[in-house]
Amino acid sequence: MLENKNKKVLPTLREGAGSLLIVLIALSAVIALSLILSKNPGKTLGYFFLGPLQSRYYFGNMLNSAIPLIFGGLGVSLAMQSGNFNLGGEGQIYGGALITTLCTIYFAPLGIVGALLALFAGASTAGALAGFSGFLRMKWNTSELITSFLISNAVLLVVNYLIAGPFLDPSTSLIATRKIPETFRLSALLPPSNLSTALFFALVAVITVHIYLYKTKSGYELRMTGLNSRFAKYGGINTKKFIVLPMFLSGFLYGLGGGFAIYGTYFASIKEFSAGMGWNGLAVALIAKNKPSAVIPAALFFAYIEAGARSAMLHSDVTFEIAAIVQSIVFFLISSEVLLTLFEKKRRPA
């Protein structure tokens, strides 16, 4: 029994050590870049590491930027636990946000019911976009990795056209839709920051996905399909179901992230407001090793990097691109780790 416990604990410790090492390398990259690029590296590093924590405004905005990353990280984690890859998060969060905005304006007379319907419509639209890639894989064995990415790129162009064209609000100087009614906006936390009660919904989503994956029969079947689809099929699991369903749920979570960004932060669909959220959600899931409970610290880490870079840009002589460089390093490291793991599995004897 002790030997079985050790077999379970050791891989978990290795995974945690791997994620911690990536974080340490990323932070080391911040220090190195500051020493190279800044004329006053001490000041730059001070604002980078302490800036996000120096006031309610900066701290609240950092937490707020983590909210869509939590939803995105959950979506990717759920898909990858089933053996699927959803690379369409950029289009799904953007498209879900637009549908949520338009439905909220249309359903305004319905009050809270209208708000829930609008949120569900936006999330379901994003889920359908991802689920379609799952359907194509189930039907013709096409790569959902490629189809989700291509569909997302097309959606980005369509949403940009709709925001800048038919649904443009002429009364604003931004390229944006009309704002949602004030009654639909979530309550603020830590004013004057942008943090809202959407944070609580993100935490509920984490708990819900964790319970689904580890406490329900459907979640168990989903994970077994991801671990070994042939074994799962021999065990009587409908593996075709767990190609489409996880992709739909993945897109649904991305769409929720877009919807809550509208309800809690932007109050309108602004052109390209969600740029980067989908890819960062993917990185969050990879750092978290596709575990819902680890998505929260991973999302906070990414939000911390962005908030620190923004603080350093405002108060020192470096640009915001320092965050993009550090995020690229994180992407490279976690992608290399994932590819190495897959390579080792292929080489491992059956």
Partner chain sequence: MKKIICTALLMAVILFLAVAAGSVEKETTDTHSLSILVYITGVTAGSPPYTALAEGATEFASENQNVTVKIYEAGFNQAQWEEQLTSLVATGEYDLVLGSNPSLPEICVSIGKKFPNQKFVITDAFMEGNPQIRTYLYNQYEQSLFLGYLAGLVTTSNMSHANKDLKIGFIAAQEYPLLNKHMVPGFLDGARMVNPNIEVDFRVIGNWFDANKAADLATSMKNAGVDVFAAIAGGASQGLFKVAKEQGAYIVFHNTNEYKSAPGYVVGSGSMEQKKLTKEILKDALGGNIEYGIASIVGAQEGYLRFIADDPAYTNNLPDSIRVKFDAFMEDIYKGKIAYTLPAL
The other form holds:
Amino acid sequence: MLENKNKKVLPTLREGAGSLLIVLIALSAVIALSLILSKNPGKTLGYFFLGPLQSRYYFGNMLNSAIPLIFGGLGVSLAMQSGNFNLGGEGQIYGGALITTLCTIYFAPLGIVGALLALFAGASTAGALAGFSGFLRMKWNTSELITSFLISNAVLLVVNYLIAGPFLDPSTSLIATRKIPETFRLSALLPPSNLSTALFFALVAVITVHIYLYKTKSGYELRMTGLNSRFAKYGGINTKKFIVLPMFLSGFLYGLGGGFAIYGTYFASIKEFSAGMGWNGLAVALIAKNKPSAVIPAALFFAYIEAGARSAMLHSDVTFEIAAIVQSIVFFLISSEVLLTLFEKKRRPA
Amino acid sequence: MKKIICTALLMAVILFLAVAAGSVEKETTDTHSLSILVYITGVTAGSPPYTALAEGATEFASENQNVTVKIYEAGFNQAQWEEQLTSLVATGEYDLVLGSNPSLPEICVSIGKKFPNQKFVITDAFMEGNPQIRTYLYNQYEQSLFLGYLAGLVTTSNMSHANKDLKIGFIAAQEYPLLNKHMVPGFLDGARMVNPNIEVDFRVIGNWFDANKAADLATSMKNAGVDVFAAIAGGASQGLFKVAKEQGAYIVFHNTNEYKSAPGYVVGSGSMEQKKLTKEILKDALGGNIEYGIASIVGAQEGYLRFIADDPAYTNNLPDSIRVKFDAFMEDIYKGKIAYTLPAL
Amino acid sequence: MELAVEMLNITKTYPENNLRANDGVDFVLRKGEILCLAGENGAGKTTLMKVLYGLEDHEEGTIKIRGNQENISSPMVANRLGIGMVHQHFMLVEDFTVAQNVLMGIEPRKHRISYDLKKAVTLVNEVIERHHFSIEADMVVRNLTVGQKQQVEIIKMLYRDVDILILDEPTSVLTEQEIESLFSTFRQLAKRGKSLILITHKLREIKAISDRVSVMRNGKMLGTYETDEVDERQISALMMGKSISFFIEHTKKDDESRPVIEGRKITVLRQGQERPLLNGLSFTAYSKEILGFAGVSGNGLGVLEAVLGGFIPTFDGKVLHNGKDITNIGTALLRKQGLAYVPSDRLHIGSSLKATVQENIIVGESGSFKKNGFLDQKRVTKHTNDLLQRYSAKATAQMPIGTLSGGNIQKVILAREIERYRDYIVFSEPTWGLDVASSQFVYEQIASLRDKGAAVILISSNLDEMLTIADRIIILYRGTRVASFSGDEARALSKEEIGEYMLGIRNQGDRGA
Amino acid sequence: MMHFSIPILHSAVTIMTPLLLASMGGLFTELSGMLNIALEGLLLTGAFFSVVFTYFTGSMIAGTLLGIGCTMLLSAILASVTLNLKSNVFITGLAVNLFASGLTVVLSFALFANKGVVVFDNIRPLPLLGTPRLASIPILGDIFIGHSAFVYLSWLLLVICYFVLYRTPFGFRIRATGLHQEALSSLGMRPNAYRFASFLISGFTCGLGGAMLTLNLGAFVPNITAGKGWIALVVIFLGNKKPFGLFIAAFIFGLADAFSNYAQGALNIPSDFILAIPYVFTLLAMIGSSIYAKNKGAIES
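Shown: the form predicted alone; wanted: the form predicted in complex with its partner chain:
Following is the full complex, with the preceding chain placed first.
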């Protein structure tokens, strides 16, 4: 028993050391960039690292920006665990959010039931968008990676049209739909920040996905299909189902992310409000290595870097885009096996 | 399990830090000086109104010692504007937020609820009745009208690149209400004052940066018979300049002097006197003379919209016959003699 | 006598499992001889040869080639020293032609940059003719039989003019006839002064081909012997430490036997090719019987496996299970109807290497471990540990199955499939790559299933295996059934005679099964 | 029919060229067994550095070469992280895209104090090539003559690309790397060396494609690639991973885009729908080609 425990702890420690190294390299990148680009590197760095923690407001906003990343990260993780790629997060969030907004307004008389229905409808629409890519792969082996990307790009444009056209709220000069009724808006957690109780729903989603993947028959079958689909098929698992279902669920989670962004933060579908959320969700899943439990720290880390860069831009003389550079460096490092194995000399053959 | 504990610990530490940091509130700044935040809803580069806004404020600050200016470029994502602006206002460092965008007043209303002492002056926007907000709306219909009139004159002329088709073009990065309801109709109405059979070919790029797509669109429009273009396309306008230079087409440009962008082809530039307006606003603000809650519409008559006729390019690029007609038209515009009904937004 | 290779005191440890694969091994190869390197699976033969070929490094020891000490750091170096190796798994690009595969890395050029494809064909055809191989240089490898692919691998080495040739289990997928012609090639090569090392554990082949035999066990070299001076029993004793022979009792089909699985005129077509993969194959598998399908690979065994496993659809014909039509219903439904099946490809189909042992155990059966809608992990682990113990597999429930040895993986698969079997079970190449002891274990399991009343379908290209345990044998050639024997009839025939059926030289006509 | 279809086809040829260039490089990585999703970032890098160096050196050729050099440098970093540190190529590819979008803006801010449009006045327009005699060929002359050097260079490169892949030892080894890398390593060659070379080739063609995007305008606009790298990836798949397939696939996309440009003026449909045409069209082409491939493919599993 004790031996068993040691076996588990050691790799965890090694992995921890690897992650620490990545964080250290990322931090040195921030320092280097500040020294090169800023006239006042000390101030820039101070705001970069402490800015997001400086006040309830900044901290709340950072947490809030992590929420759609958590949903997106979960969605991508789920698809990747089943061996599918979902590159359509952008369109799925945006489309899901629009449907959620419209349904909420339409179902308003139904009260809480209406809200749930609206969330479900929005998420299902997003799920259907992704599921269609899964269907194409199942049916004709069309690369779901490419189709989900193409569909998403087309959907973005159609949603743009719907928001700016038929569903435009004429009473505002924003290009946006009408706002959802006040009663449906999630309550704020750290006012005046944007953080809302959507955070709890994100945590619930993490737990649900974790339980689904690791504690249920369907989740087990999904993972088996992803690890080795020939084995899964041989074992009697309906592998075709696990091309479509995980893609659907992946889109569904993205759509929920969009829905909760509406319920918690934006209250209306504003044109292009979700730009970048889908890609960042993908990034979070990759950092988390598709483990639902790791999606939370990954999303927080991602949100922290963005919030830090924004804070440094607000208060000092650097541009926001240094966030992209730091994130990309983290990306470069995060998946490199060598970093993990620096701490364990012996490597397994591939 | 280990991971979950680590995560929980990390979150706890961050929360603690946040609460600790949050308790230290910033002190408010001295009232004798004026601290201005210029909130750019986009980026300044490639966007003349924003450049003018920023320059006006910076120049004003350099002329007045007790005025400080922070220029903040918020990027194109509308949905992030409110969050960003709130966080800027939350610092309490700024006496006045200056911005220029039709959708800003709305955002300011909701931010104003959280920070009731914050004042906003927004140009290029219209909102009445909020005691924290003062707005100035440029009469873009009017500018489009006179640029359209010029375009009409050019397309019906026998200038070397003008053709027989009664077609003028308008390239937009994206569609939005002010564009759809004031600018494009104004442009068409102006052109039809020359010849009622003129049509506008209106096309959309889809974003503010794909200059190559803008070039492709312009080529396609030129092939469809367009010989005079207008564009509200941000950085993507570069594509239009390229096509005009290479294939021969005329451009009338909104808001800023762009004669040099395609020498010989930009036949007219409107001017939005954003810098002038900015300085006047700031002067009033320093003197405490701004009446909040009021909205005004400013145009050529008030001196905030102008046609740039004093650039040698204007004289060189257009034949006398056209200039005579157009100068007379502009004279009437400045005097308010041209009758039109401003469409509702 | 001139020495081609001397390896002295070679020690090699695999860090991940701390396994000492080679422990102070001494090995000597003479010029112009054929030497068999014998030993059970995991004895360290392949590792030793990989060290010699520069694919693995080693901690201790020295290597001398033709008397000069060398540091062989990569296959490139080995090639330069005239050492070539033919791997057990083919290293061939299926989409390329024979010539393109053979000349990879030493392509003839035209104008210094372009690949002279015509000259490549000529060059390789010269070598093929010189050694009397049965292929042509411009054939695409994808369309070759396994035996022909083996030839390509050997040509690759011959072209590089190696004089020390290492072959890892070269006969494992070949027929008797193909083996014989391969061996005659080897003898010719040796006559020309080339030195050959054959890694094998087949005793009969050792006697048939080698001049000397080196025997390894547990990473140690036990000794090298003149083949004439030792007999099979002695070699076997050295290899295993104890002498084992297979003993499986054969029972006669009794009156209670009933048909369980019937194939009726099963035809499988491949688009774009005229010859069907399976051509009107009919058979009946009875309960209490082991029905064997034998043949050379590429003649329909794999296709039959895929049809029974539900992986590919039939074009025509029917499969019946207890009289019920189960044609083309797909693997998932077949599983529900009672299919138990040990596939030939245990690493890619039979198991999921990254998944844990228990996840591998419950595949397809996960529904029966539900509690309140969730998987009952405790029960799964208990069930797994139970099975591991009963099948004496060295593993724990939570470790990834990929970390197990091949034999143990096969035990886990057997445990799972035997556990779920209802009235019939399909075994495909069940002892491929297993050592003698593991094979005996597998045969015992198969026999005991048969005795319990199972209809066992055994698909195997290993004729020895077929003769050891099958009660009835159907031989497939080019997707067609060419012969069927009862087990006793078959055992009365010589292997060469059966081999003639397998190669399509003889045909019984349709005798009905 | 002719009066509007010829300009559309002419414009399609221009639009397809950066796609064709980027997809050619992507084809090399794809055939060597690596999914190169970094094309977008590489294009953007090429676009930025080409125009910046053209500005600084005053020579379009020197600027393009230096821009290509920078792009190849980035692709070399991508390759070495992916191959030597054994990173997931998907993640490192995304990282390159992120890096390029950040770096171009940060540098333009640092060099020109401007993170919007950088206009370089000293850059002359790209000369359009073609002799009157060629241009006078009916239809074909109208469509294929009178483009910039990049267009003809891309055709030349396409032929070279085919030649390298199918007629040189290097090409055979690259393809063997993707098909069965042990076939190479067992003969003492290093598959990763060929992958590295493929990444460098990607850097080269993307650098060139990017240069076309900015030198065409004499200006840099952030994000000027506008997703062209992703479309190039689609082109590789749609082109069935064959050099001349790329040409057809890129042309299909160029045509769809050119048609949508035309259709905005001709059809009374909301512009957003028309802008979606290239994606929908490419999607349909993808589905169509996979149905075809499935029907053609062997039943064998």
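Since the structure is predicted, the reported quantities are computational estimates derived from the model, not experimental observations. So that the term is clear: the rigid core is the largest set of C-alpha atoms that superpose within 1.5 Å between two forms. Residue numbers count along the first chain shown, from 1.
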property: Post core alignment: I325 C-alpha displaced by 2 Å or more between these two forms; result: yes
property: Core-aligned C-alpha movement of A26 between these two forms reaching 2 Å; result: yes
